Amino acid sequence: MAFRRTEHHRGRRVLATLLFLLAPAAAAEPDRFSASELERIASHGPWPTAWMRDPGNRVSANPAAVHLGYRLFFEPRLSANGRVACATCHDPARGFQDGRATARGLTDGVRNTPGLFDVRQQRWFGWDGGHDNLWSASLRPILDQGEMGGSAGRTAHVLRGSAALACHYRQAFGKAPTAGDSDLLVNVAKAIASWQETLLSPPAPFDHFRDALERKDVAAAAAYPAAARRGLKIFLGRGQCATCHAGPNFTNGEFGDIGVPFFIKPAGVDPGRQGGIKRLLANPWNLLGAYNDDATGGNTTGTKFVRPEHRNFGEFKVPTLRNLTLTAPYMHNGSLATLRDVVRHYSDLDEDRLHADGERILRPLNLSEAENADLVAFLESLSPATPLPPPVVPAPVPACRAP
């Protein structure tokens, strides 16, 4: 009789926890979702997506250029002082972030610095957009004098310098390190590039909910916390956070203005998404330019379109959500400390800080203490559960062993 009323009791719960999570939306019960919210949770996944090398960069998933890559990424006698690389400012223990408001020495303008988990599903690259490839990208702090203040010249000489980098750039372009200088530097950065693309993130708890759902898996569905599942309904609803943050990288890669001042002292103003098309349009490394490696031209369709206009002063990227316990403090000046402190902005938006052409989709969202902590739970849930591993280091071309 007892096993009876085990089995009864346990049987009823499970019939609970899938009308809690499948059945219709009710005032009374905000925790589950209508068929609706189910269709846009899974718009959100799967993840991770399916990975496309990038046709600009001919040595995109080439395992010699991914190791060398890895080596330049981490290598000081690029900058001018020989003790700043790429990892000084994007540490692989804080998400490929550096943990401070502002950029150490960033000459145009005062930005956080972003991840790099995920860089691969990027469209437009830096706050403003002012690069339209990784590779492009990844060259820029290494020429930047506020940042690594290197140069094409201090850049083909490590390379030539060293038999092992010598040996992979071989590998990977198929010629010895004796180009010019100017095509050596464009070179690294691809390399760079293509090993910044193998940096993915792992699932999250709101990947294994997502899935979970998908496959009415009601076990593995329950493991997933209330709280986020309060927060979730907020995010697709009463916030319209999800037009913005949409997909499974949870960005739709566009800019926007949030009203987070773009006002900086001693600088004056960052013009945002503005000054970033007049930058990419300018620059030599842009994918309408001769180092772009696609020959049937089809990556330049978003570049050759695209023009400053007034709406764009003051816009920012719209950041991808994922990691976000790994990468504060948050914005694109760094001016949020904590994600209850973003949650608060968007309860609390003061809509007079948009400007006449801003994201009017944007209104305060007044919600309670427990709705800010649902929120930020949810927000939590898109990062891994565990500490993340240290980057695996790419096997070196057997042929390039020497050290």
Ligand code: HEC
The other form holds:
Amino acid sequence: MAFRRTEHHRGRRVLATLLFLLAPAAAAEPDRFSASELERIASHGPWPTAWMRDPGNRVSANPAAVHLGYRLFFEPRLSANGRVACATCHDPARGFQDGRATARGLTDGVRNTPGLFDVRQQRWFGWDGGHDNLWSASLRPILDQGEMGGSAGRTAHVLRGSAALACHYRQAFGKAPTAGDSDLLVNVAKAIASWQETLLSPPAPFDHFRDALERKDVAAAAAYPAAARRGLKIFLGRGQCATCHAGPNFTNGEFGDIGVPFFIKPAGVDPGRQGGIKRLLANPWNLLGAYNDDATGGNTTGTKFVRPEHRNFGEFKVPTLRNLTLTAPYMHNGSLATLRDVVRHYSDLDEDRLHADGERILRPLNLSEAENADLVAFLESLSPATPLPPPVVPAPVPACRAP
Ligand code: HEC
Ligand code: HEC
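With the form predicted on its own done, generate the form predicted together with the ligand in the same format.
And the full complex, kicking off with our chain again.
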């Protein structure tokens, strides 16, 4: 059960309450933190987190594959009409998202385009967790009839038709792109995944505050605005937000139901996680299939045991809360335009809308306008303070440089 509170959690809540009562200074001054709050703040870092290359993708962290993947990410010829690239929807200038409520490729989609910063941290991919690895999540849009409408044959043609792409392919995979089209398609997706693994967001004002607290550097910590501190208190305490938005990437990697309507116009419903698990298990490119490069099979446990259950209906992935100022609108269907709208959603929560069973975590918070603004200020402090430079173009490997 993804969100059932553990005994451990309950114990920590009791401890938190005790510390709060024992710490009159923290209680009296709304922007001071108790020992338990400090411990929980520390758990949201350090940033960036340590990472190990993906064992399921043999070209993960391979420089030639990173360069190949970068070029293919911006390559519209992979699509049926020659006009849709990954970057059409995942725009680098918008945190690799499109600013639209729901995506538009060859046709209109029903889901919001997620940003791709820090995507390598994820455990499940897609709002419904329909993929268990980054490369199969990168293969899906190439073939999806509504997104790029491509094919293995078209992809192989683009790759073989360019001396530069073929060279990078050879450097990455150790042989020329002469394999069958469907093998090439998988390798292309692995290269695109290896480029996306390099997309990391820089530390945000919250990270500097967190690190300053850890160093007990009072002067540096003072730079963090009072409104964001008050919002952080609500986030950790009354809001219970960190139960789901946990850890350095502000997600527990699981799925939940927060009462966002799941109806699709003109008629229909988005089954969310329940449909995602069915798609995952039917997918020939999941980690149980022949293309997983991890010979130990150590990365298959999650997929082996996951089964669609009634409670998964209408659950969606708990998204990261980093870079939110770049990635409006919000939620799986882009139905909330601003962070103010999101906070109001949690504040005025309609409990009748919650349909997943299990223990309830969410209650209407009934925040005042000032508290709403504080929580928004905190959420904004998880985004970079200054505009991000365009992504670094990965250097081509020397053997493939044009003479
Ligand atoms: C038409 C717009 C569109 C195009 C083109 C597109 N995507 Fe996406 N992408 C989306 C949407 C919408 C989702 C969410 C899908 C879902 O939840 O089912 C998504 C999800 C993803 C995810 C999962 C991210 C996460 O946080 O779970 C990855 C990775 C991804 N896309 C990579 C790519 C790559 C690589 C390409 C090019 C090969 C691409 N996308 C092309 C719209 C697009
Ligand atoms: C029960 C787990 C849970 C709790 C508790 C929770 N969230 Fe969420 N949050 C989610 C899920 C799941 C989604 C995505 C829902 C969807 O798209 O239908 C989400 C979405 C969001 C988003 C939109 C992000 C995006 O990129 O679209 C924000 C912002 C957010 N939550 C902030 C908060 C805040 C602030 C709190 C505390 C008041 C909170 N959450 C409490 C699970 C939770």
